[in-house]
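Here we start with a single chain on its own, the form predicted on its own, put down as structure tokens.
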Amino acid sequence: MYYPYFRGKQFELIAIRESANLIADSGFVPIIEPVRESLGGLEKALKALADVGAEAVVVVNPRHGDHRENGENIAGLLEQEYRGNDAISAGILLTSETNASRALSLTRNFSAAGTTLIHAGFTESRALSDQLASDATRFRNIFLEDQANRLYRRHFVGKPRVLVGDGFVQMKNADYPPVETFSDLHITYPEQGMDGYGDFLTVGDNYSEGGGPAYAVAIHLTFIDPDQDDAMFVYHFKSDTNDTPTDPAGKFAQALGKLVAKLDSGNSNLLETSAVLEFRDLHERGHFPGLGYVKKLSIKHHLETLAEFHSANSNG
């Protein structure tokens, strides 16, 4: 059902460690894409999902990060620790630089069952569809929505499809307005035909190392508006002071007021996740716990808000 996109940062690779029963109990499946050198974090957040029966697809030949020229290592743990697992498999991306021939050589040396081709702006949907033939029922299609048009995902009607799309808009975090439209493919996606959905969560596809020092902060909450259809629409908090690259945990301050008085109005339509708990306790304690750990509430919050609506609607 819902498929969220992750790279492999370290924050990132905590949230899903610590949402894992959450995962497996919604039926989602993450997609990583490894990007960091070490692969320690993946490897524990891989063990997580595992533990409790959840799915995950890890991208063996990642476009971004420190494996982007060679990703043997990440398919030689998969073949290590995860062989004959069909609920940790390969996830092969497809883009604008891969041929057809290269894209049939990742197909023929990961052509278990169940494996993910990921399109990301490759080209040659028709000559890869023609050369799978019957073989192509066995590999589950996930198109990022900006990279595969519908003439692209025509050519695997009938193979189990996810469509991806990024809700998130990246700027300066000064730059963000109070709130924004996010993503209606949740309510939309078996209109365009699709067997799920995803998103890049509230970090976005576009794939930075890491950011500078920060001249504004801002906290990214998610939340579902039952007076707009259901639609997502994202919050964004941000700090009043953000001329200078100091004091972020004065700016962080100065968001989260924001953020616990938007929540304490009564109208915010956000859900009352455990990452809002600990905005709520952080606020309190006067706590700033750094800036990766706010992005890894954000996650959660965002993961927590979709497994509550599915939930809602399934048992509605």
Second form
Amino acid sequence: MYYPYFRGKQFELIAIRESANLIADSGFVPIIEPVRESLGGLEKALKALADVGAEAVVVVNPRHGDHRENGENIAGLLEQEYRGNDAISAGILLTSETNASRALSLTRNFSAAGTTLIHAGFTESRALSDQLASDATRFRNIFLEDQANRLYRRHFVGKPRVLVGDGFVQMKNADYPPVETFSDLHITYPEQGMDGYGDFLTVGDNYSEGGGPAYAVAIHLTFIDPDQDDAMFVYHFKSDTNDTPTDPAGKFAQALGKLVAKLDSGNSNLLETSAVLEFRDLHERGHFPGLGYVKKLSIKHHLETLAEFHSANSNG
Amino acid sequence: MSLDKSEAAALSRLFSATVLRDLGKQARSPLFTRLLDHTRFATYMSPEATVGTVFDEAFELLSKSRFRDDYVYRAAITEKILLGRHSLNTATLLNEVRAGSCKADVVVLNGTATAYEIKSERDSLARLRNQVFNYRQVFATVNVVVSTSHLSEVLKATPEDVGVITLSERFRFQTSREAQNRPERIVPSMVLEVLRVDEAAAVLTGLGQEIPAVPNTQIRSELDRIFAELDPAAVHEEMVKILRASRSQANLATFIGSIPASIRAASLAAKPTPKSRARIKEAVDTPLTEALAWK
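Switch over from the form predicted on its own to the form predicted in complex with its partner chain, please.
All chains and molecules follow, beginning with the one already shown.
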């Protein structure tokens, strides 16, 4: 099934919290890589998920953000709050900077059944899988599509196997085309021998801290096109006056105007999700809720769109 | 020791935002140590040296070398003008303030707003005319702080009301032309671009004007319309008053007084939280021998 990969920035964690029921009902499994020093937002998100019986994977050795050097606080949180709960489990990130012995010691420290290996550029697949031997089947395997090739994936057959692709091509806001392809993994993952798939939502795999003032404001909304074999696409609604970093609120209004016009055209293929309803309301009130809030709505829309797609498929 | 070019570049980066951010976050900075490794600097330091004395010595060397950079000038403005003539209780310093299509290197707000454009020996003067043209529309007083090598050209290239100051080799300011304070020539809609919406609203209130009751997506264009009608000098005076309070650095006064002079400008720019301030203090008191293992 679906494994959305979140960097635990504040708006992403709030999106998870507010979508907890949807995530539980759809059987989605969020993967969360905490990037902020304070773990308060993460705790709230995990509690919201645990309360409704949803699963989640928490990366105990993040490669980005404040816990990059040391993930002990995250491991401590999991140990203290969720030791008895297999639904909230540890994920071990295996990157190009992880060597085989470090990888092995991580798998020993986090040996509970249901621990997830996240293959993200690790190079010693053969050595690790040999060392793990029969233990290998206890781990769930998540492969980042562009960082773990097919030959690599062969070494890790423990189930389930999940392929995470980054559908979101990140660029300067002003450079986005009006619409582009996002991903077809939600349809094609079984053909690739996988039991599930994932993405980096409408945020992308590229990690950046905060960042400066935006010259352009863009709203990213995904949709599934039934006329194109149910492949997923993304609209980028952009502001028009992008020469100075001033007036993000006015620029948001410009982008939002385009979004509402597209919705009202009747052929947008956009699902009327709770997030879209909020966008309509913001448009009516002429209100700008802040860029983080807009990102949150974009993420919620994406989750709801995939939830609807899978529920329609399983019913019909 | 006298610096070569690559050593000067390394020492100059010691005062970068990255190093200060590291120190504020972790009370240590691997970049600091790597940069020192690029120089022969550590071997010249006494065994009792701390990170703080390294900063001060490095600054001293840089400011006397052929490779004085932007930071040396920034630090001079902070030390001699902000903290020397004024204090953090009466004045506020802003870095990189937008003015039209340019950014003023340093702006000091006390009774008026004074922009400082730095032209160190490494800088070209190609953009100076356009920069000064823009700054004069936002700030009542404009100064160019230059190395002596640029002096005569800058005097020629700038209008009479723009001040020209040199920083001597002995790290002293000399005023070659006094700046005039001319708030009446600013353009209110350009001042508006410096302000956040709440600050612009406070300026309006200060001038006895109504704050427009429109949704927040329309507030900027509405403010633009209103500011265009206002009296320039009155807007400037109110802008100074509001910004000095809303961007005040008075809460950093004790901290700034407690750290080595050489990193005051960098520390002010980093806007450290109370926790970060404590970590920066801890870091500058760290013995050099210990800091050399920060990699």
